[in-house]
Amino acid sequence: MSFAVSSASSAAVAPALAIEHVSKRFSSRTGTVVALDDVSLTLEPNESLAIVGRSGCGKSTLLRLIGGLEPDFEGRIRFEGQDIAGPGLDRGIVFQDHRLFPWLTISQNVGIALHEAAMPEAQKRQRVAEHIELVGLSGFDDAFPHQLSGGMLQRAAIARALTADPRLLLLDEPFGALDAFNKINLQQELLRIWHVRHIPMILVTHDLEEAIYLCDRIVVLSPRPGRIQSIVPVTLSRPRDRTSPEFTSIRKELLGQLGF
């Protein structure tokens, strides 16, 4: 790749997601848990951001809570101005593990989120297919997910999650369970379509490269209760050195807050 984005500007204008002062509870056998504490924190129009932290620090409750899919919790969650009530097209979400349906075919499952769409079966049908050339797996339209590989199943998921036209991106973990080569091909072809669709993403991982080499900031949540303990900009320019100095540095930065 050989495109350059620049960094998300500073500039006065309305912050794409506004989280403010939000908590999060859980009930249990022993007691309550809490699972995040006083998060504040915004989202920058085609911002990309990272969440990063040790397991159990709130990292995926939080962008559960973004996704709509934990409506139980304290604060506010605003996305392009309006408080999230629940799920909704608007935001796409992938999970680590792909979550397609075994009995539909590709280019079904990338159209799940058009099934109650009102727009002509035609549109539709060409709007999957455009998603799916998007990710890389034109001919593959009419297999089924045991006929692909993992790293093709992730392929479908982003597809599917960016067929209805979302506006903001969240993925959870979306490349653990990929083999180290797939990986690095997944996340080059997230940042090409990062860059070709122009909406902001949020990405939770434990891939500390991962998330200096796909995003604009990186938020580091302490141990539970998650609490945001820093924040740190990523101003390289793309593509991405993984190997660079200044690449290294911010990796030994972030291993140094993680206590590593």
The other form holds:
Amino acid sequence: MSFAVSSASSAAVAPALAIEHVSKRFSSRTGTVVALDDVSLTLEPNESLAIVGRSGCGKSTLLRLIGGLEPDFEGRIRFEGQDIAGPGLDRGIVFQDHRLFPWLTISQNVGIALHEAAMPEAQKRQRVAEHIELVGLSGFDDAFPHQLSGGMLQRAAIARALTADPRLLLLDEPFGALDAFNKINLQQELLRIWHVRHIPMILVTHDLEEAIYLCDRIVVLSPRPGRIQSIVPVTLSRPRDRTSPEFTSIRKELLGQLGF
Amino acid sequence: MARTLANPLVPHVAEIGTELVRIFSDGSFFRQLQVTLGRVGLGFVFAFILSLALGIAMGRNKYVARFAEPAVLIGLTVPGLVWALLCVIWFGISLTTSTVAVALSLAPPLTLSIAQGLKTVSAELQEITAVYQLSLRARLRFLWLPTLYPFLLNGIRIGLSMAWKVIVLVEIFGLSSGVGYRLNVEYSSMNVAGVLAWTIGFALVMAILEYGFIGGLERRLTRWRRVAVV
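In place of the form predicted alone, the structure of the form predicted together with the partner chain is requested.
Okay, now the whole complex, with that chain kicking things off.
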């Protein structure tokens, strides 16, 4: 990946993702809820961005809009200059629940991402095997999801999201349902994978430590209506020490912003 | 009971046994069974394809559901006997008669079962099929059919038992071969042992189909399930 144009000035590089004045309302019988109100944000190529906020602040909604899973919204979202119209293979998504098909094996589940790709079967099989290896699940290719632990299922979900070679990775509280040790383990794994793949990623989380550990910038959303309250850059070098004073002070700042 | 009551109306067990041995040994049972099974199978295939298409359309689109629901409900209440009679009148003595009669009796319960089953399709997995842009065929294969398997198996079980009843009626009324026809012949000559022998043979085949074929299919289709050991 050394062919990346590093000499170009950062101002000349077009953002990977541009969110311009996006608002989203949900109407129900009891009234209208403004989930997002005039949110504008850009994502640089190879940047990792975290979106944090209290529950109900619209952070998952924002991610679903970028993923093309919510059709009606106001404003514009452009990915690599193109307006987003529905879901696409160029954006890989990992959800909190692994969303693997229970009746398919791990390799069949990962292969779903390439099912519609115009590619010889042998090549598809090879890419699936590569990605299963990338997330450290070699040997579990033919296992059914119920035979694997929660952490392993999330690994499989990450493999599936990356197999179609997306140019943006969207993560919606990917480790929210895991125990503390598994979580730390997978955060390190995600960091390793992100370094290998060099694609921008957006991480929605309510775990501040996770956001600081993984991301270059942290967007704090305020709830009802969801608005950008602040954007906190994290410039610590990686791998980041969760117990360092700098890490703790960012955490403290974020907690203060969230009203704790 | 038959042993103590032995008379022309309730024949002795040995008589039925002799009759069973006769129809099995001279090959007539298997010959007729083959004919009947073929007719059931053909009707079944048509009913299955129709129900799958209509059931999925009904499950996915509320307008189709509203439009087709009355027809399905009416179809449910029409007795198999009526379908048998009507088809014999409409199509005469032909393969069409048995096929249409079986298909018409099976399609309504099967359709309803599939339409209901489709409501249990996971919205989360539905989103995954959208994210990976799966074609309609791939969605059918990876999402809808696997979700529907339990409903389909149930439908096949109920459908098979209904198909037997209808096909025997069709064969009695309008056809000159098959198990139903043989039953009618035995009935005409007041051979109660013969009627019972054919019925018992038939029930045996049903049991073999249920335990061997459908049971095996079910084990294969649900092997991904976690089984609790307590």
